[in-house]
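Given as structure tokens, the chain that follows is alone and in the form predicted on its own.
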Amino acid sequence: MLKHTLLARLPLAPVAASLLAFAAPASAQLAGDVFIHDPSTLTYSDGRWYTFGTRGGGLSSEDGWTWEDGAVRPGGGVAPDTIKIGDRYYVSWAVGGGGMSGGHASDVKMMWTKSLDPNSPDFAFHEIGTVASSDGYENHDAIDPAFLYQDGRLWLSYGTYFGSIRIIELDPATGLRVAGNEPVEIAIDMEATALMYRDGWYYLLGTHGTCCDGPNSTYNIRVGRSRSPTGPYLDNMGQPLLRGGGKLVAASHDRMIGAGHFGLIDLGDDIQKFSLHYEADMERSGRSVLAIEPLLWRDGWPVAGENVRPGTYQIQSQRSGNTLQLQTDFVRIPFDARRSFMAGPDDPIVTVPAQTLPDVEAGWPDGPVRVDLSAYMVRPNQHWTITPAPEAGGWFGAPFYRITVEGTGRALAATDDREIAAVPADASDDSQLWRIDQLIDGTYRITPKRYADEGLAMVAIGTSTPSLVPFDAGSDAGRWQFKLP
């Protein structure tokens, strides 16, 4: 828009079908009302996370998952931002320019409340003035205001594609410009930026292509860092962002189509996020919506995330490489190991079956069977099929999900004893949902919802045994892969 920017339980054979045709596509991300264009970092407040768009308004939503109108913001405007520092929350607007009918004369100002919920007496926002503008002549746009808070020092970003990205210091007491600071150019051919601190090096995110084109949109995120606030900021390859440069974070992908306007989301733990907008949702008009996608890390670089996709694979674990498997007796495929030793070159090859489902389940045990971590050996008990459960609710931009052993009506479930075992599936029992998070390594955590709020999550005890314990991000025994067969 103007600104061109950014924000299991089931009986399987007979029940997959109808809850895969059910559940949303991995791209599709979110639920409720998510329609929105140049989300402001989200922001919690009051038990609530908080998101305001351009035009004013904007969403809020208890889980990071269902996401409903209502929140309240006065001024009107672009593009907008928010921090908490202390007891107050400033959000910065801009006001005119983005090409439009003020063609590229705007305002960034800032305001202030206590809370952002409101419903709360503390409700009440307080405008403070005007802390950047451009004149409509310069090389120069000031819209898309975006923060940072470190080393006690308040940062502000702004500008489109419109000539330069400049970057101010407010005063975190009163959001005010700081005596004396002038705006210094940063990048160009980017815009909806972000700000984000990390291990010593300062990253300004961007916006670079086309907006407000909906599926035609080329919108995408890219990134460059500094050790300095002010720069100067380059890409992966050492080109300048001042020249136009920026390494890929983030890209249309799957029925998703422009992706901008970068907002950070520290969840702790390892666990980071962010939230941006699409400039089409293929499957939801082709409008804007608000998604949140794993934010991952490597090499000293942010990069985009992936949510676990629906499938069959092998859960393996990162502490010891063993994979987790239904607890039950081995059975050896059929195979005379000395007729293998003693073949002559003029025998026949021939193919070795594999083992299947009916093979060995007649021998497994009924009821809840234990769950334990072995070498892999593509065995019908070391499959689990992965299937969203997004009428179930999520969290942070991922439904839940069943997790069953491929082919049977054996679904993974937390026990009343804080225990992991295959139960039979039961699309109505929630301690047959899991949570699955990407990590900044690009592994995952797998948290049942019914335990959630205790911290517990699948965790490797030694090398064969899995359990419910307090998660700990120093340590590779509650993290997993998600392996294809």
Second form
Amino acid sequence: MLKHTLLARLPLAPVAASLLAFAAPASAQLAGDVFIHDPSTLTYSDGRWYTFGTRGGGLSSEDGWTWEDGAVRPGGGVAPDTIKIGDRYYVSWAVGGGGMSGGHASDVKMMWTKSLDPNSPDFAFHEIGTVASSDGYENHDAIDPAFLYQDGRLWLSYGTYFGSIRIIELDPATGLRVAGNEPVEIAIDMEATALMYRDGWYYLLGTHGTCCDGPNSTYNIRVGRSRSPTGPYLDNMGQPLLRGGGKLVAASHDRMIGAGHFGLIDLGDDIQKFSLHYEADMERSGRSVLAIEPLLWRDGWPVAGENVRPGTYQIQSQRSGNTLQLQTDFVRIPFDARRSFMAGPDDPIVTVPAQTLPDVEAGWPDGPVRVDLSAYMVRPNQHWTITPAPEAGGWFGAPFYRITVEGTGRALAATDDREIAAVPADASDDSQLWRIDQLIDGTYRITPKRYADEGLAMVAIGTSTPSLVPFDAGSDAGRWQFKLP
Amino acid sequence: MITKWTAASIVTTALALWAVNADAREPGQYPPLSDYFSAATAAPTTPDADGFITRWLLLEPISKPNPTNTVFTRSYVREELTPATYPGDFTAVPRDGQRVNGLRWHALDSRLWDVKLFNFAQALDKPKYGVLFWAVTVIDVPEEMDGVRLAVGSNSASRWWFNGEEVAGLYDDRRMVMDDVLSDRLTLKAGRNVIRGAIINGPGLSDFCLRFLDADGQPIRNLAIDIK
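Structure of the form predicted in complex with the partner chain, please, following the form predicted on its own?
Every component of the complex follows; first up is the chain already shown.
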């Protein structure tokens, strides 16, 4: 059934389509056990990434793609967050509150451990105490804590739709409230907040809408920013978040409904992603699931990006604007240029057919063929079909991909000598798998799975020459755009 | 996270709704009305610094149980919030203290930029979830103004009438955002103009905010608000 779902959507050539035999639905971003509500910010400990959810427990993963149950968080309660400072992992969570039958009396608690790995000898939680509360009568609900550690100061935002979002300052050495610190109200009508800092701005993200109603949940993630952690936070229109403002960051898409509970993942090299949960994954019984998506920055504002969608594209170098192509002889489209120039105004207008694969393929060499870069000419050797290969795994919210010349069995591969060639497609060959990660400017980094651990990526080392070399985030050479033909 | 209960079923939600209303059994521990409102004075008032209208006649909430705000479709709201369901004479301005169907009108000045209907109901020991509120105010305009828009935000759905004509509707599961929905261009006539609104909520924190914006999108402040 899964195979049919994808095949119905994609105009793929037979060879490429056969590679999808075990493909998951396009919207099912992550593999393994991904069921969670209110995931905490992904945190790295002892070789794995961890996230904790409501009611204890959580998920962990080595690669950000395949997740498994088994993370351990004591204390029960709801909606934790995690941050590492020094050798401590602080965990904040809330007990009580949440509204409705739970009322609004709640305590935000703190604890720490030196490892999040339940098998580590350093795994031992030490409860610190309560750092914020709501009394059940005020217009406030002290749950959903979120950390920000910036310039040596530790901040914690919390609250829900029921009244205000507040922020307090904690002592990073102890996890306790700074003496004399009083909560400051910074927003209304949101919950599941998160804090970020970038280029002199503090960003407050929060979730608007309503949760916990499966595919009818209206959750969506919004943002405002301020020069101070205590606000005032305004959106891009100057609307105060204390008056309901908020610029959209992420909402429902495809088969994923109800985006909430943002958590920043800064992977370096201009790759930022964010964790969230969707209230309903329509391919997974409408249950709440963990997701990881690219984070872009546009004019100083964060906005959700998207993984490259399956389809056929030209792959354009940000360095020169040239496009990736199979090194083949240029084949002229039959055309009488002299007659065209001499045509009179009353001569009939005819359509000139595009060059197609059968027009040129017979002249292409067999076996491996190197690739280069050239100005886009709408030719078959310049069109690449991108096919997710989630059965082969993935990395932080994106599956591995196969990249083939459209309509052919020629797959882009990382060669033994760390160059790039199109070779006969082979579903068992890891050198034909690529990571495609969206960078914060919206372009993409294309990384061969084979050499990912060496930090190599496809880079335009010359105007017309791509190779596999270390990615430099300060250069356009390793940035690519996928443009529709 | 809005609600930490896991089941989103109607039955569970309805039970939860009942449980919350049961919490109101201990009035006095909640914030008093004076935290959010003061009695409207005899003298007219003006909009606040941002143009928000803060003087209103508020009718005590009408119980209208709804377990979720996703039921507030355009059709539902237009059927339930209509001049026909208005308790009393839709063409008349109610008086402070006037009772209708056992419910009392209160002439109040909000201490905030918005009108906290949830706290209004809570302070009066009235139902605060699954409720329908009516609000009325009167503005006195010094001279006719064209190209004006009524800008309103509400939690949750609401409908608004200006001098008897419907000018704005806010539907579906919605939280209050300033300037959320704007009317078509209106003419504020010189003298009295009457604004009426109805706000409905299920499990939400009911409130609304309303102001007038001029043709340049700037708030209008040279109004006298007098609900007599």
